[in-house]
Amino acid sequence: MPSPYYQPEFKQHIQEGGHRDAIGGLWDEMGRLQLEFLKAQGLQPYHRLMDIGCGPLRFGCLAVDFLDARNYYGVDISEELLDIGYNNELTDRQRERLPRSHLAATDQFDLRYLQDTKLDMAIAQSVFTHLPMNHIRHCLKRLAPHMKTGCPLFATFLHCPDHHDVTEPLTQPVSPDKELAVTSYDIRDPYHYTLEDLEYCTRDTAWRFQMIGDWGHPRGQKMAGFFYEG
């Protein structure tokens, strides 16, 4: 199914100021959650960070201030979201710290714009939840040449536990004080995956999969770690 990001009504919605809602809302909550998680995993200001699926810079607005100037990079499927985030969500000072050339639109995880830049860390928040398995493998393959050895990609996903039939819909567990739960599927968006599925994505690659688990996501997404071993 084509991404809704390509639909004219989506583009009109974000041009009319709906970009925060278009990426799922929770603007302040999710931005802070990602930054605090990465800091707990060792993110330092001098690190170079890639934000896969960065959208209108919900997390990027905070990361640009935390990281040293020019150390944040982002890619997204939507050029419109990148433009709106850069022009509307960043301050003049933040734009001085983040060149527009550090953001690129791609629907195939094309990271050649990085050239020789080597990344210390990457995050893909609510990206793998919308991807078939082969697209996850493709993401890992495209990212690998740009990662320093031993460095991680942290990616959220919707977990299908072993006791559940993976081919059946699954209502994701969330705490009672959070929003309505998301229902995930095997062969349509939003996708759920077993741990074996994600481990399989790393076979015959330079990546090592590690389950991290709960990290406080309000819609029940779990966190996975993929560590580049060179």
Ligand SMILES: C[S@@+](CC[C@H](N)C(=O)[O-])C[C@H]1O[C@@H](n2cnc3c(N)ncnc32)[C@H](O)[C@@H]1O
Given for the second form:
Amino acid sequence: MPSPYYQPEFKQHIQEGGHRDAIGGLWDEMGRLQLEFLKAQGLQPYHRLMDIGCGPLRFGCLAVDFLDARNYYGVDISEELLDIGYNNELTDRQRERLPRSHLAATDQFDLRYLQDTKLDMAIAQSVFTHLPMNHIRHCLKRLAPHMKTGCPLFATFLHCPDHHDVTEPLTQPVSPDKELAVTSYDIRDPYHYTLEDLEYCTRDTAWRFQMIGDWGHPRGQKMAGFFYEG
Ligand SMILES: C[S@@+](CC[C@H](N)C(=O)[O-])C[C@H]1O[C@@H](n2cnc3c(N)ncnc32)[C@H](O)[C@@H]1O
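We have the form predicted alone; now please give the form predicted in complex with the named molecule.
Whole complex next, starting from this chain.
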């Protein structure tokens, strides 16, 4: 089953004001969690940051204030989400710090709009959970030429541990709020992956995969680090 982000009903829902809901709600919590995580990993205001699958800027709203002006970049499959985020979720002052041209719609991780800009860090939060494995590999390959050497992409994913049959649905372990429990799958969205799967996506690339693990995600998504060593 393809990701809901490809479905026509999705477009209608966000046009009717459901954009926060459409990306999973938890607006303040998930924005803050991402900023705190990246700061703990060394994010500095002078860094250039790419937010892959940035959606309507749940994290972008906070990142734009933290980073120096013009240092936030985002891409998403949905131009509508980018427009709603830029026009409705940012203040005038934030829009002055973030040119609209730093946000681009692409369904194939086409980052050529960055031209010669090199990135210090990237994040893909709750994006790989919607992607088949070959799209993850595609994302890594397309991002690589735009990264500075040694710099990371942090990507969240639903983990399938070795003891679980990957072909079977998996109820992800979550914190006390069982309402947030997610069931993940091998061949439909939301996808789960083994560590070997993610490692495999880096084969023949300059990315080095490192499992980071729990980072406080309320729906149990784990964090993976991909370090660009090209
Ligand atoms: C759950 S939302 C997360 C949004 C954002 N990362 C956050 O944490 O607020 C998933 C986002 O990934 C985007 N997305 C899904 N498939 C994509 C693809 N192939 N390329 C780029 N973005 C994609 C969706 O449009 C959506 O905005």
